[in-house]
Amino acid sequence: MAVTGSVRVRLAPSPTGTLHIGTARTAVFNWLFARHHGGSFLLRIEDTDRERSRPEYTANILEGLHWLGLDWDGEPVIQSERIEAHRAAIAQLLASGHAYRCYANEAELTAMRELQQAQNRAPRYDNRHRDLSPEQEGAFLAEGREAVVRFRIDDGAVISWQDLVRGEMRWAGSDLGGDMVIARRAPADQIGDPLYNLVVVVDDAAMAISHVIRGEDHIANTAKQLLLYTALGHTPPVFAHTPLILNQEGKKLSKRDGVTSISDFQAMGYSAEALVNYMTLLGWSPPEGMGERFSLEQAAAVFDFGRVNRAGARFDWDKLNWLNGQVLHGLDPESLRQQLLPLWAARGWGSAGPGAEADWQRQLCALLAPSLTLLADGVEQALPFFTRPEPDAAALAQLASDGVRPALATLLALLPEGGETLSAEQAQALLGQAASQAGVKKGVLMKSLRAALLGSLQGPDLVTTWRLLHPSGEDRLRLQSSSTVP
C-alpha cells in the first residue's frame, strides 16, 4: 500500500511496568517507519490505569527509549490529563444513540457467564439493557443501581481494513463479544472512567495519527475501534499489526522466560546498538546484500512493511550475543574504556597502580575487545590485571608439572633489571631463550607462564598480557616459580 500524506505514528506504552522488549520492538518499527517517510514519531503515556500506573515506570520507559536512540518528536502526551475529552466523546455517543447505560450488576453478569459456560457457548454480553424502556430504567435507578456505558455493536456488521502487514482483514460484529463497555460503573448522572478502546480512538484522532503500528494481539481491538471512529465521525488511521516475539517453544515471550525488560538487558551488558539492531530483525527481513549488522539510520533508509513477516519472531539469544560481540569488537579502545570504567570503579579498580593510567587502560581494552560478548565480560576478563587471581585447578596442575617451576625461574632470571618494558619481539625471543636453557618446549613454557600470570590456562594474547602486567607480572612469576608454593 502506497503511503500518502504526512506520516504521524505514536508509541503508547502503559506505565504499569518497565519497558518490555515487545513494546520496545514496536517503538523501533514506529520509529523506522516515521524516519523513512520524514514523518513524526510521537509518544503517549497511557496512564489511565490508576491503580497500577507508577511514575517510576514512566521514567523507566523514557530512559529506555532514550538509551536505545529512539528519539521522539514533541512532548509526550499524558493520557490521564485528557479525561474530559474522553468523557465528552462518551457523552456524544450517548446523545447520538451509539451508546447506552447498562445497569446489569456483577451478580447478574456472573450468572450470565456461568450459563454460557454450562452451555459450552463463547462468553459474550447478551445486550440485555440495550433497549430499556423509561419505566425499566427508572426502576433500576430507584434501586440505586450504577451503570456502565456500553457501545452498540451490530452483530451483522462486517468490519474490514487493509493492513500493512496482513493485507485485507475482515471481522464479524458477532465475534466481538456483544456491546462493548466504554466507561466504568458510575452513578446515573455521571460518566465513569473511560476505558481503553474509547480513549485510544479519541487520542489518536486528536493527535492526527496517520498510522497505528502495534502487535497482532490488538487485532480484535482494531475491529472495535474502527466502529468507534465511524460513530465519532473521525477518519481512521492505517493499521499495521506486527508479529509477536516468541520464546523457543513458540509461545509469546513473557517474564517467565527470564529477561524481558530493556533495563535488564542493559544491566546484563548488552549495548543499545546491538539490542536495537536485533529488535529490528525480530519480524523484519533486510533487503538482500544489507546483511544483519546495521544501524538504525541504515535500517530506516530501506524500511517498509512489505518485508515484515506475519509469523511470530522467535527470540534467539545466540544471534543477539553475536551482534553484541560484533559491536564491542568494533569499538575503539577509548570508547570501550569509557563504557568499562563505571563497571571497574564499582569493583574498586582504577584508583591506584597501573589501572589509574588511561593509556594502560586503553591498551587493556584493545587486548580484551576481541574476546568480549557482553560488556560485563570486560570485568571478568580484566580481573587478573587488577588483582592477583588464585590459580584454578588446571593452572595448579600445569604449574606442578615436571620442569615447569625451574623454567619459570629461568625466565625470571633473564628479565632485564630496572623494570624495562619489553617489546613483543623481545618477549618472544626471551621466551625461546628461557625454554632452551631450561630444556622445555617453548609451548610448555608459554602455557605455564599463562597459568602463573592469569591463574588460568585460558585468556587473551599471552605476550600482550605479560607486557600489560609488567611489573606486577614479575611478582606473580617470582611467586609461582618459588618452591614454597604447593
Ligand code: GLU
Second form
Amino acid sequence: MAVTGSVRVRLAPSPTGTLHIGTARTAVFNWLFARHHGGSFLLRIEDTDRERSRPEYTANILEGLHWLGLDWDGEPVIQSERIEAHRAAIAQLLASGHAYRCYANEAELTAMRELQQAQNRAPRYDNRHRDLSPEQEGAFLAEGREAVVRFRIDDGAVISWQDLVRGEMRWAGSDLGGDMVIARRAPADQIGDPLYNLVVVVDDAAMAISHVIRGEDHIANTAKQLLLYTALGHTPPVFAHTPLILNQEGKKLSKRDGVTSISDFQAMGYSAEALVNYMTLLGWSPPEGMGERFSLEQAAAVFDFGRVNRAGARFDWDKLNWLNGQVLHGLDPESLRQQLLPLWAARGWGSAGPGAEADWQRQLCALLAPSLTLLADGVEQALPFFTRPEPDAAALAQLASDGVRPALATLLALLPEGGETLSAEQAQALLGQAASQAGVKKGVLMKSLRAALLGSLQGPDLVTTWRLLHPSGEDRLRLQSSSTVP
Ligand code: GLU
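Right, the form predicted alone is done, so what does the form predicted together with glutamic acid (GLU) look like?
First the chain shown before, then all remaining chains and molecules of the complex.
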C-alpha cells in the first residue's frame, strides 16, 4: 500500500513496568517507518491506570528509548493530562446515542457470566441495559446505583481494514464481547474514568496519527477502535500489527523468560547498537545483499512493511550475541576504553597506579576487543591485567611440568632492567634465547609464560600480554613466583 500524506506515528507505552523488549521493538518499527518517510515519531505515556503507573517506570522507558537511539519528536504527551478531552468524547457519544449508561452491578454481571459458562457459551456482556426505558433507569437511580458507560457494538457489524502487515482483516461485531465499557463505574450524574480503547482513539485523533504500528495482541482492540473512530466522526489511521516476539518454545516472550527489560540487557553488557540491530531483525527481513549487521539509519533507508513477517519472531540469543560481538570488535580502542572505564572503576581498577595510563588502557582494549561478546567480558578478560590471577588447574599443571620452573627463571634473569616497554622483536628474541639456554622448546616456554602471567592456558596474544604487563614489573613478580614456588 502506497504511503500518502505526512507520516505521524507514535509509541504509546504504559508506565506500569520497565521498558519491555516487545515495546522497544514496536518503537524500532515506528521509528524506522517515520524516519524512512521523513515523518514524525511521537511519544505518549499512557498513565491512566493510576494504581499501576509509576513515575520511575516512565523515567526507565524514556531513558531506555534514548539509550537505544530512538529519539522522538517533541515533548511526550501525558495521557492523564488529557482526561477532559476523553470525558468530552464520552459525553459526545452519550449525546449521539452511541453510548449509554449501564447500571448492572458486579453481582448481576457475575451471575450472567456463570450462566453463560454453564451453558457453554463464550462470556460476553448481554447488552441488557442498552435500551432501558426512562422508568427503568429512574428505578436504578432511585436505588442509588452507579453506572459504567458502554459503547454500542452492533452484533451484525463487520469491521474490516487493510493491515500493512497482515493484509485484509475482518472482524465480526458479534466477536467483540458485547457493548464495551468506555468509562468506569461512577455516580450516574458523572462520567467515570475513561478506559483504554476510548482514550487511545481520542488521543490518536488529536495527535493526527497517520499510522498505528503496534503488536498483533492489539488486533481485537483495533476492531473496537475502528467503531469508535466512526462514531466520533474521525478518519481512522492506517494500522500495522507486528508479529509477537516468541521464546524458545514458540510462546509469547514473557517475564517468565527471564531477561525482557531493555535495562536488563543494558546491565548484562549488550550495546544499544547491537540490541536495536537485533530488534530490527525480529520480524523484519532486510533486503537481499544488506546482511544482518546495520545501523538504524541504514535500516530506515530501506524499511517497509512489505518485509515484515506475519509469523512470530523467535528470540535468538546466539544471533544477539553475535551482533554484539560484531559491534565490540569494530570499536576503536578509545571508544571501547570509554565504555569499559566505568565497569573497571566499579572494581576499583584503572584510576590509579599501574594500569591507570590511558595509552596502556587503549593497548589493552585493542588486545581484548576481538574476543569480546559482551562488554562485561572486557572486565573478566581484563582481570589478569589489573590483579594477580589465581592459576587454574591447567596452569598449575603446566607450571609443575619438568623443566618449566628453571626455564622461567632463565627468562626472568634475561629480562632487561628498567621499566621500558619490551618491543615485540625483543620479546620474541628473549623467548628464543631463554628457551635455548634452558634447553626447552620455545612453544613450551611460551605456554608456561602464559600460565605464569595469566594463570590460565587461554587468553589473548601472548607477546602483547607480556608487553603490557612489563612496564609495571608485574611480569617479573609473576615469573618470580611461578619459577620459585615449589
Ligand atoms: N498502552 C498500550 C500498550 O502499552 C498502547 C497500545 C497502543 O499502541 O495502542 O500496550
